[in-house]
Structures are given as structure tokens and as C-alpha cells.
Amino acid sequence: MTEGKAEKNIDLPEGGTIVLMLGNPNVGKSALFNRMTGANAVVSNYPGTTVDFMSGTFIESGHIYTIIDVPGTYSLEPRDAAEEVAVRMLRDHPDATVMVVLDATKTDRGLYVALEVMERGMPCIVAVNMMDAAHEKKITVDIAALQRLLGVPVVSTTATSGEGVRNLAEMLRKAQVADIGAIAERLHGEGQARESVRGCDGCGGC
């Protein structure tokens, strides 16, 4: 990739997949990005703005992924330049997979933007990051319950130590389009939550 290119013009290797890594500010996205891409990353400036973003590649099971570290955002109703770029990136890459990164100590805050993304019908996977911080604060995150609620793969990670990062990379191929109607029913206790495949950590039931 060439530094300074517009995101919509990123050249992907044949058969590659764009992954938009999205989440609130300060959820450890950059650390997770660095763990997954290593030295294969460049910093670019979004055309027409002063907002920088990082992009990099990695290969998992023979498949090439290009990850774009989307500027942190609390909502898809932008209130500043960084959030505007985040929304434009989603618009420019409607066929991308979205990796929503949550702070394990504040999952409820991150779920707002996660549900906004899911409403767009894009394949999603959720990384519940900073699990070490959650343990230190004695906060328990029920990953299996969250996965049943959302119906997409949910993986716990600690980017600073690398815990769960390999599993997250392997599960990218199982990213799924969420059923917003079914999520609403489950939130209201109606219908039956989808069961994840036994023995498949992070699988949304594919």
C-alpha cells in the first residue's frame, strides 16, 4: 500500500479482505493492530483532513487481510473530524469485514457503536479487549452470553500480552452479518438465543 492513498483506493492482493478495526477511543485498538500486523503497517493521512490512520496486512490460513485502524468513535453520528472519517471509511468499504473492539471494563459503552455498525448489514466480529484490566478490577465478562446475544463471533483478547490475538485472527473468516431483529428479541427476552458451536471458541453459530 502507498502512504497517503485514500482508503477507497487501497489496492488489495487478489482474494484479500479489508478489515475495518473500529471502536471507541482508548480501547486498545492500536495495540491490537500492532499485534496483528507487526511491521507490515503504514501511517496515512485521510485525504482532505488532518486525521491519520494506520493500515497493515497479515496472512492467516493462506488468506490475506488488510486491516485499517479506524479513528476512534463513540457513534456513527459524527461530532468531530475523526468520527467523520470513521463513518466515511465504513461508507467507502461496504463489503469490508468490521472488527468491533470493546473495552472489557466498559462493554456497554462500546456496544452502542457496535449495534450501529451491525445495522448496516456488514459482516462483524467482536473483540473484547483489555481483559487483563477487567480481571484487575474484578469485572467478569460473559463472552459466551454476549456471543449468543449478538449472534456474531466474540473473542476475548489482551493486546498488551497477545492473549487471544491468534484466536481472533483465526476467527476473522467466520465474521457474520448480525440479525438486528433477533438481537432486539433477545434483549427483550423473546425468541431463543442462538447456541454457539460447541468447541468453537468465538464462533457466532456459523
Given for the second form:
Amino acid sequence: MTEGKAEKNIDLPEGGTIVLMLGNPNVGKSALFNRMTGANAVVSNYPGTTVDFMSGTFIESGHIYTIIDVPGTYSLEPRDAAEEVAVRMLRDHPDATVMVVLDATKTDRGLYVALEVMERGMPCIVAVNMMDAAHEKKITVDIAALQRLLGVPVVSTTATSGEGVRNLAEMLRKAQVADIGAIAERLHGEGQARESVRGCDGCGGC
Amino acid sequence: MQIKLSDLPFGATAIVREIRTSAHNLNCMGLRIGKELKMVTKQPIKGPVVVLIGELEIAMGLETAEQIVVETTGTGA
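Write the structure block of the form predicted in complex with the partner chain for the protein whose form predicted alone appears above.
Expanding to the full complex; the earlier chain stays at the top.
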């Protein structure tokens, strides 16, 4: 997070990790992207602002991350051009880490595409963004419970103020492949799998 | 009482019981079976039909709304 640059063409630094930032339209992916890379992607308060994509890099604990800001999508079964771009980017970067961005006020909708990503077996991390908006609407999101359920790191952020962004950057290296079967089991209350997420940074919920 | 979503009056609330069209398209937008929704806008001819599910506003065509069966829970009056 110390150095950042953004560019249209992706040239990959040696040994870096590609991070695909994915989520519903209008959840603040570009705002988060700007926060993490110091870039200047267009952010506006209406959906469909990112129809192309941008990439940027940052260094966290000596590791280079190339973040790609993917257009918003509701699912991985594309229904329009922007969604097709999103799906193609997932396909083109099979080794990438996926950062799924959720709107804290609309988590259930965001989790639909999050689970679709997890089904693909890509390492994931979830950012629950717009925590300030949720707070205003008196919505609380149980981050610890979500992390326990999904078995991947879940971090709360407010991209507009920068809250939690540092933590998100640090947690990127802990992104991991989710086990869809285990998630279903935990949802149905079977197999009291209460083991904590590997590398949890002590959220207190485990 | 089970009716088509397109027949739900303004302001009335209902629970989604059946989706007879592509469920995927509606599910990924947050409209799923068992969810409670409220009718916000309903334009004649082709729509749009707009419903509110929690914080979500979902717009769809009238043909889509005709394929959704809901159970009314309140008139909103």
C-alpha cells in the first residue's frame, strides 16, 4: 500500500500475485481499488461505471500485488457485455486470487456471485464494503460469523474513508480456496466444524 | 392467497413462492423463493415492474413479473 500506480494495460511484475476484484455493480470496487493503489479510477454513485477494467499494483509486506478492477456482475453466467468481461477475466487469470466485494447493506445479493466464485475453486477473500452506509441504516454485519461460515478471510471496509483497507491488504495473503461442501454443512448445522480459519488475525469471533 | 407478481397491487407485500422463468436471472439479483417483497412501481404494457426486497430495488419486465407466483401478506394500506 506504500506504492501504487495504475494503468490500462496489464504488465505483470515478476513473482507478484494477481488479485481480481469482483462484486455486484455499485458496491465500491473502484473506490477500494483507488484506495489500495492510489489510482484515479472513475467512481460515481450509479451502477455500471466500470465497463472496461483497470489494473494497478501495490506492495504489502514486500509482496507485489496486481489488482484488476473488474466490472460489476451479478453472476458468472453473463447477461450483458460488462458481465461477459468479468467472466472472461476470471477465465483468463485462473491462478489469480479473487477479492469479492460486498455491499454491507446488501450482503445476500453479493454472496450469490461470491459463492459462484468459490465454486470455481479460486482462492478468495471477502471485503464487506460500505460499512459506513450500513451503520447509518442501522444494519450490522457479523463479520466473524461470515468468516466462520465461508472459511475464507472476511474483512469489513469503508473505501470512502479508508477504514479497514489496510487490514484488507494485509489479509490478502491469507486468501484461500473455499470448500463449498463444508459451507453447506455449516449452514445446515451439521458437523460442528468450529475450527478457526487458518491465519485468522484474532477477530475474537473464532 | 397466491397470485402472479404482476397482479400484486401497489404498496402490497407478498412472499415469493414460485419462479416459472429463469430462476438464475432473478436469484442473482436477490429475488429468491421465500423472500418478502413490496410492490413499488408497475407500469402497463411491458413494465417495468419494480419491487423492494429489504434494501434492494429490483426492476423487471412485465413478462417476468407474470412468471412469478407470490403469496400476499399485506395490502400496505
